[in-house]
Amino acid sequence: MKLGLNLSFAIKRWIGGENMARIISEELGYDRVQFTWDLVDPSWPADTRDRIAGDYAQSFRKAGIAIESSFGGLASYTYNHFLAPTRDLRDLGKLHLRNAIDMTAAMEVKAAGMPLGSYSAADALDRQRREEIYREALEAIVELSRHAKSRGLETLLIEPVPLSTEFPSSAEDALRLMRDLDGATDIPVRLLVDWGHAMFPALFGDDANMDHWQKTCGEFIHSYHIQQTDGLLDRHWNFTRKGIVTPELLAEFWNRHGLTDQTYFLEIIYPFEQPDDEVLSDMKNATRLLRAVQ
């Protein structure tokens, strides 16, 4: 398995370049990560948050530490973004993601993504809105391929997501998703698809199960977040705690399917009132499962 980190554990926590890649290389012992939103807002002024992204980027590549993309993280999801009810908001959603193109650029990380967004709840029961809404979101999507293959970017990412009023949250919505937009973007938009997320068996019933993913859209998925969980909730827990998922189902399921090229990025959210100390042994506990099986 090819394993990288998500950087949400360290939200609020473990703040500036040097800092962060010290605690990700001495002490949890990766050399790739993901770069989350969380930690530099796209909307802050561009000068500014260019040079505290710029910082981290610096540092990380000093302690020999790649950034293979930069995601939405807690702050971003808040939001509906590409789906929203109205126009400004939807317009607001993609600016959101111009901005975080543009950091991204800037840190020089060729990957940039994020969930497409939410439907209000009155426009979630209207099909018709709801497809209104989905063909703009479209054409916003191919115009920021555009921007982001100007700045550098290779590849743009659409994560699905566990809630019936999101889109893409099924697999086949996911393909659908990835079949309008298959040779319209100037640059691939692919999936990074959430184990705790496609797990879900109240929405998703017997396909709630990643070989139902991979052999629906799995062609389309450029990368994984790995977290543990129940089934009930998007629980993002540790696998220190017992769950639905465990190291050896991620083996062996990267293994049959012979994954190789795909990263299995740890997405791992925890309270915010729980101590650092213990944030990071519950990390290290974790990573140690993970190399056990890799």
Second form
Protein chains: 2
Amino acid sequence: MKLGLNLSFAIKRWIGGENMARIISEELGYDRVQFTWDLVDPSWPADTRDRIAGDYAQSFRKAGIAIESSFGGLASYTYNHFLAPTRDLRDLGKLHLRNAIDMTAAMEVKAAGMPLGSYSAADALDRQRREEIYREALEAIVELSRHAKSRGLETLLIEPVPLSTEFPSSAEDALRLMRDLDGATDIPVRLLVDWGHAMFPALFGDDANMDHWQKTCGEFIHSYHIQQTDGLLDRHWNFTRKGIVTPELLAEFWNRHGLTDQTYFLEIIYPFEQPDDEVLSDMKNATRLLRAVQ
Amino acid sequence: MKLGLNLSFAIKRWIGGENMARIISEELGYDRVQFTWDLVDPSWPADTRDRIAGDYAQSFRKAGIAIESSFGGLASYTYNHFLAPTRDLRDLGKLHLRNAIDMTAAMEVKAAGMPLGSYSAADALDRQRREEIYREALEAIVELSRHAKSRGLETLLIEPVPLSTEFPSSAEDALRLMRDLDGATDIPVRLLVDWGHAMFPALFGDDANMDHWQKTCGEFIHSYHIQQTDGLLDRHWNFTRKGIVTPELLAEFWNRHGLTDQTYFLEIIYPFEQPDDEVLSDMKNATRLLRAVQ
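Got the form predicted on its own; could you also share the form predicted together with another copy of the chain?
And the full complex, kicking off with our chain again.
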């Protein structure tokens, strides 16, 4: 299986291109990463933002590390974006992804993505409002795909999340989004599916397994987030912990479906108050467990 | 004890002034809140940002809800800000608080605050670097206090956090910061102390209790965050859960120290995937428990 590293584990700890490249390459031994917007906020003034993001990109390249995509993290996930209840807020969601596309282009990275957004509590229960806002979101993504193409990007990614108040959450939602966008966008929009979001029985019942996702919308899956979870909440634990996702399950799935290109990005979110040395050592141990089953 | 409500519990769920005012006032019965930047990102373009923030402020006032301060939340806490390893990043921290001050002024709210920031893993272990960066942070806060005064603010707030890689974390750190700023700023800079951050034995040992904080830097404490925790991580659970902070302890502390003005802001952070109705019902139950001991 093709392993990559989402950089969420590192936020606030290992800062700056050279420093981070050393951690990724020498300490953890990865040559493929997904850059998180939690390291560089897309809303920072463009000149400074692109200088900081460019430093990561150049250092990574120098160290032989490919940046496959850039992706929204914790800070991005805090706001409602494309599914917000007001026009003002939805426009800000659009601006957010537009800024992220520009930053991604400045890094000479070819793909960028995020979850689509969150309905308000009230809108989530109103079928007609959901539908109207969803239609607007489609238009916004189509428009942004044009911008992304003009900036040299080749793919946009949307991540389903385990909440009925957001969209897409189920595999069926995700398929609908893909079909609604297919052929309408200037560059392909594809799915990034998180194993911990998919294996969420409280929301998906018997369909809370990756085979269901693969069967339903597998042709649109561009890459995966992998994380350990107990299926009760969206844990983003590492594989040093026991849970319902095992390295063996990941490898068996990869092999049985004959996957080749769809990177498994290890996306671990540590509590901020966990000491840096514990985080690094835990990342090493988990990486060892994942490599043992390849 | 004087209870207030930090709005972190509501993010992505109850959006917009009128909607949120109804939840705060009618559903939960609070008349005093701390507004979180997780509802309005200070980095949004100023016109739109101030229109959205202003809508909250006007609706709250109409409903008789006082906004005592605005404060950084999850998204803000994702970045290194004033203690970042590079000048670029530290300047962005300064811009972040400056934007938040402008937004707070547009809401006609008199106080704003956040944690100061985070050192990188490397800087955190280097006493000299820590000191140099800390000195710069002091200058930045002094400069921002001038800006805040010019915009009509009366207080800036800094929140200590339970991490040795950030500053201030201990009560002694917090006292040092207060003394270093005292008299140098154009408006007072004060502490907002979180009970769950203070009661963190892994870092503070025997001093992990609020009496120690009160004794050490109590004269500078402007307000508190209250949350339930097990003392192992920074949980931000609600008081419907068992833990080391009890409503009785909060009330006993308030009465014994003869507190009068320093609002206890209930700051609860729910997993995003927790259903909205569960969150609201949990907030009601916890509020009932807190009011029972007043």
